Each structure stands twice: as structure tokens, then as C-alpha cells.
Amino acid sequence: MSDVRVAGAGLTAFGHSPERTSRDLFAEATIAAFEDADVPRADVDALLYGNFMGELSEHQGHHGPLMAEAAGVQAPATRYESACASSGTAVRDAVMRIRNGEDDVVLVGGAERMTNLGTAGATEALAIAADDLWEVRAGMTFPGAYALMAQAYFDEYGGEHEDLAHVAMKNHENALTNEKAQYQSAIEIEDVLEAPPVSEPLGLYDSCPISDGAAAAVLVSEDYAEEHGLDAPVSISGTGQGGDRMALHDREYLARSPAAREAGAEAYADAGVDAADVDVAEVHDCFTIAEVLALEALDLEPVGEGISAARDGRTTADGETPINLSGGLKAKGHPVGATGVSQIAELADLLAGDHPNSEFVSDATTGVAHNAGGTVASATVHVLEVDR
């Protein structure tokens, strides 16, 4: 199998851009990715593109060829939809295509246009990632679902809202130097605790924002990188995917994420590493409790102890294992279809020393990207390693 190298990546700023179409956003991200990669568009063998709600936000389906045109590539193009894990799933397939020798160069990316729908419209659109028959029609929203998961965690393992507030404060702090982040502003514990409630015990600052944005990465085989003299020190050495029942009431656990645990175990085994080798991670913190569940699913924290990780400083920028140095979904933003690839882009820059927060992981060799769909009914995990 061929090693898979990250030749280059590009992001738009994440934030409020209701007038911009997803094809416009993706075009910008791909321009940056190709400039970073120094790979000609003519060499692209395939485009794998993640998007969740294009039919609802733009009345647009059949995204693959549309985004290939926006990117300026002549190659077969496929759209992936797995809720918030859409582009993480695209990354996984891109890795497998390159490994098996089918492709040498894959453009992988994603985009989402959300803010044009407004808060109520975006909330309704996001809800289709839940079980419509048994959850959505009963009034379930994702803030409500994650609130149930947070309360279940508190009931089973302990913890309180202030513990989650430290997750939010940490990730806002990390985003201060990220020019692509939606929120480049610090918050204090009191801001989180005093914010308007969204769904108890979660408040406004426990929730990621509604975002527009796009991300793209050029992945290449190791042979291609060597033949073309590319500066591509970061590889995707492990990939994994897991699943769980769609509706919360059908699950064995509310306070655990079996899909993420399955994906993480597969990715670690694929890369030949374990959780103790991980130096830095970007995890899917759509709500503050989601970061806690991700840490435990990835074995970065023991079950029941992830709740104290941010509060005790284990996951802060200068902690044992920095988590979400990009600002995470919480502060960087969450344009759903772009998130998985944006995590790969952020991690690659962190490991290569090209990120504003690389100073905190200057000796790091191994990173993990965790991308989750819905209430983690689907999940992908990727291991990235850098040549030192």
C-alpha cells in the first residue's frame, strides 16, 4: 500500500457569509489548497466532496460535478453525505483510493452554506440528521439531544456545568490566533455559566455557531510526492470509521460514543499506534460535552475522567495533550460539510510547524482528527504523523 501524504490544504474563513454560495466558498478553499500543494489541477484523479444540507440551503443537489467545476479540475467527482461527518468520510475514502493504487492525487474537501437560512431554518435543516420519525417529530433538536447526553454523563460519572465551561473557555483561547476562526475572542467561565440557556444543562457558550465555510486538501501517494519533489512531511497513517443506532432512545449508552471508539480503535491499529502516542488532537466539539465524550472514546482520557481534563489543564494548549488548538468547532466554527477536512488541514499545519499554535506542539509527531455525525451515530477518525 502507498502512504498517503497531505501535499497541501486550504480554508476559507469560517463565519457569517450568507451572500456567498457553497461553490464560491469551495473555489476559494481549493485555490489555497493547490497553491499550498504545488500540484497541477490536471494531475487530480478524483474529487471527493462532503456536504450535508445543500438541497435545503441552496436548492442544489448533484454537488460533485458542480464543485469540480468550481475547483477547476477535470476529474470524476462524488458528493459524500454523513451529516457532520460528511467530509471526514470523504477523507477516509480518499486515503483508501490512494493506498490501493487507484489514484495518485485526490482533491478532498467540503463546504456548507448555512447562515442564509437563519437560526430557525438552520436548526430545522440540521435536525434531519436525527431520526425524523421518532426524534424530530417529537420535537428533538441537537441542542436538546446533547443536553440529554450531558445530563446522562453527569448522572453516571459526576461533573457539573462549570467543568464544561472550561472546555468552552479553552477553545476560545485557542482560536485567538487563528485568522480563519469565526470567534477570535476570549471568554471567561462566568460568561459561559451566565449565558442564556439553550437546553439545560447547556447554554449558549456550550454550543458551536452556525457557520459558512469551505475546506480542501490535496492528498497524494508517497510515490507521487517523491517523483515531483513535494514538501509533504505529514502523512495520514491511519483511518477508521464507526457507527451506532440513529436515535438516542435505541442506544445502549447515552454517556459514551461507541461509534467514535470503534473508529478510533480501527485508526490506531491501522497506523500502528495507540492513544499513548497521540500528541495533539482535533475533536468534534459541536457542544462542550461532545469534546468530553470524544476524549474518552479515543482513550485520551479514562471513561468518567474526561470531564475534568480542561479544568485541570490536561487538554489546554500547554497541557499534556492539547485538544482543539484550532479553536475547535466551538470557536473556529462548524460549516458542517467542511469540518472533517478542516480538521485535517489544521492538524497538518500544527504538525508541520506552520500553524499559529504550533509552538505548543513543536515536538509532536502524531495527531488525531475525530469527526462525528449527528449524535455520533457516525464517526471517522484519522491518524496523522509527521517526519521528524
Second form
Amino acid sequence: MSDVRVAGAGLTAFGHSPERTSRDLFAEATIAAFEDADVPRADVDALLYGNFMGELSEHQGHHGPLMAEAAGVQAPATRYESACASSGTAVRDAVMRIRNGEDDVVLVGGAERMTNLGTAGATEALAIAADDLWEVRAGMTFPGAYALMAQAYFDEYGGEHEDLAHVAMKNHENALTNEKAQYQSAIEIEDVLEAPPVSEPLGLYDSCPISDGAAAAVLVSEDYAEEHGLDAPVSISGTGQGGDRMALHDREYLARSPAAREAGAEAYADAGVDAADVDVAEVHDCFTIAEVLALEALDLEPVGEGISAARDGRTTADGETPINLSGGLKAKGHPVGATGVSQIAELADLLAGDHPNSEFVSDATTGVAHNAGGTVASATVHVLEVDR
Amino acid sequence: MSDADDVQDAGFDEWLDAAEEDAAYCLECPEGHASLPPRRVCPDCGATDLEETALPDSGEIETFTVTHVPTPAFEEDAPYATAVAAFGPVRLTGQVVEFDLETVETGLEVELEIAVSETTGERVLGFGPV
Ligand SMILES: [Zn+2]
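Having seen the form predicted alone, could you give me the form predicted together with its partner chain?
Whole complex next, starting from this chain.
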């Protein structure tokens, strides 16, 4: 079995660019990724591409060949759709294809165009990640679903909105130096608590923004990296995926994410590490409560205690295990289909010493990326390790 | 919401019809796993002999939220409360109706009530006072 290396990665800036097509966004990300990787496009064996709402935002299906063309790659291409975990599932399949010897070089990526839909339109589009008959038709929105989980968490384990506000403040702080981030601005606890409510208890600053953007990474086999003398110190050493019932109300727990726990356990075992080895993580904080649930599912915090992690400084940049040093979905932005690969890109840079926040993890060897779809009916977890 | 107005969603619309007649049900397999229609296979164990079982008259709210930023289909309804409530062996997601929003809380006892969206006129699974 071949080890999988991150040869290079590239991101567009995440933010508000309603006029830009996803093919243009993705092209930009791939140009950056190929420059970073120093791998010729002709060597690419496959493109695995994540996208969620292209039918709604661009009236476009069949993205695979369109995006291969945009990237200048003549290789078979497949689109992956698992709501917000779309490109996380693409990364997982890329890893497995390289490991089993099917492919040596895989271009993996994703893009999403969202802001052209406006707030109401994007809210409607995001809602289709839930069960249309039994959730959406009752008026449940995507923020509403996470608000249901947040309220259930407060009822079961305690905690309050101010705890969640610390998650938002931390992630904004982390994004200050990230030039790709949608928000490079600090916020205070009061900003979060006094923001307009979206779905109580969650307000505007508990929610990730609506974003346009793209991400791409060139993954290669260890053999390919050696043969071509690539500078690729970061490997993807573990992969895991979990699933759960589609509707939140059909889950055993309303305030836990078993699919992410399953994905994490599988990825840790695959890499031969455990939670105590994790030095840094990028987790799927589409809402502040989602970061709390992710930390607990990944065993980085005991169940019921993740709520205080940011407030008590355990997950801040100078804390024991910094979480979302990129700014996370909250501040970096969440162009849905790009998010899973963007986490891999940020984490690889953090571990390799190429990130503005690398100084906070200069001794780190092991990082984790957690990508979640819907109310975590889909989850992927990847373990990244760096040669030191 | 993409369906033409005159086309029903088999299984789901019949369930709403039944709930309007106070005859809501879930589907139970021989092992006692309960689920919601349309359903041919038990999602827990794969059994295919599913039987309709009446739901209790009242349920209990397990979590809730008040939504201020809705999808376009609920534009005129906002702000409104959405809750997950347990009705015997299943939970349902519904809009809390006929309660003051401030009084909605976990543990509240509710009855199924099929309401109508103020925005679209479509039927909405709702939870009303007992
Ligand atoms: Zn069963």
C-alpha cells in the first residue's frame, strides 16, 4: 500500500464574487495547486470534484468534465456530492485510489458559487441537505437544524450562548492573517451576543457566511513523489467516513454526531494514532455549536465538555490543541463544495510551516481535518502527518 | 417543492391526510423499529414487513428553535418556532403553532396539528396545544 502525499494545494480567496462562475473559481484554484505541486497536468490520472448546489446556483449538472476542462486536465472526472462534505468524500476516494495502486496522481478539489442566489436563495439551497418531506417542509432551515442541536446540547449538558460566542471570536482571531479568508476582522463577545438572531439560540455571528470559492490539491503516491523529487513533506495517513440517518429527529442523540465519531475512529486507526496524538485540527464549524460537537466526536474533548474549550483557551491559537487556525468555516468562509479540500490545504500548509499561523504549531506532527454534511448524516475525517 | 401543484408525494401526503383525521401513524417492523413513510424497508434492520401503528395523541418537545431567517417558502411565517417532538416510538420535526413563541420549551406537551403555511398555502406538519 502506497503512502499518499500532498504535492501541492491552492485556494481562491473565499468571499463575495457573485459574478464568477464555478468553472472560473476552480480554474484559479488549480493553477495555484499545480504551481505549488510542481506536477505536470499531463500526469493527472483522475479528477475528483466536490460540489453541492450547482444545479440551483448555476443551472449546471455533470460537473466532472466541465471542471477537468477548466483545470486543463485530460483525465476522467467525477463529481462528488455529499452536501457540505462533498469534497471530503472526494479526498477519501482519492486517497483510496492512490493507495490501491489504481492512480499515481489525483487532482482533488471543489467549488461552490452561492452568493448569486442571495440570502434567501442560498438558505433555500442549503436546506436541501435535509430531508425535504419531513424536515424542510416543516420549515426547518439549515441554521435551524443546528439551533435544534444547540438547544438540545444546552438542555443535556449545560452551556450558554456566551460559550459559543468564544468559538466565533477565536475563529475570527485566527483568520486575521489569512489572506484567503472572507473575514479578516476581529469580533468581540458582545458582537456575537447582540447580533440579529437567525435561529435562536444562534445568531448572525454564530453562522458561517455564504461564500463563493474553490479549492484544489494534487495528491500523489509516495513512489511518484520520490521518482520526481517532489517537496511533499505532508502525507494523508488516515481516512475515515461515517454515516447516519438523514433526518436529525431519527438520530439516537440530538446533541452528538455519531457519524463523525465513526469517521474519526476509523481515520485514527487507519493512521495508527489516537486522539491524544492530535496536535492541531480543522473542524467543520458551519455554526459555532458544530465545532463543539466535532471536538467531542473526535475525542478531542469529553462529551459535554467541548462547550468550554474555546472559552477556557484549550482550542485557541496558543492553547493545547489549536482548532481552526485557518479561521474555520466561520471566518474563512464556506463555499460548500470547496470546504473539505480547503481544510486539507490549510492543514498541509500549517504542518509544513507555510501558513501565517504555522508559528503556533511549529512542533506539530499530526493534524486532523473533519468535514461534515447536513446535520452530520455524512462525515469524513482525514489524518495528516508531516516529516520532521 | 419542485412538484407540480397537482402531483402528490405518495406516502407522505396520505400521512398528512391521516394526521388531519387524528389518525397519524408510524411504520413498525417485527423487531419494533419505528419509521416514517414512504418506506418499504426498515432502516434499522432491513425487514420488509412493515405495519402501520397508531401514534399516541400527544407528544413531548425534545428541542426547539425560533427561526427568524426562513427559506422563501416560509417568508411570511417568520418568526416561527420549529421543534423536534417525540410521539411514542418516533420523533417528528414540526412547526409549533398556537403557542406564544416565548412559552415554547423543552418538555412541552403537544398534539399533532396540520397547519398551513402563510406564505405558500401548503400543508405544514405542526405541533399545537393539547
Ligand atoms: Zn427493523
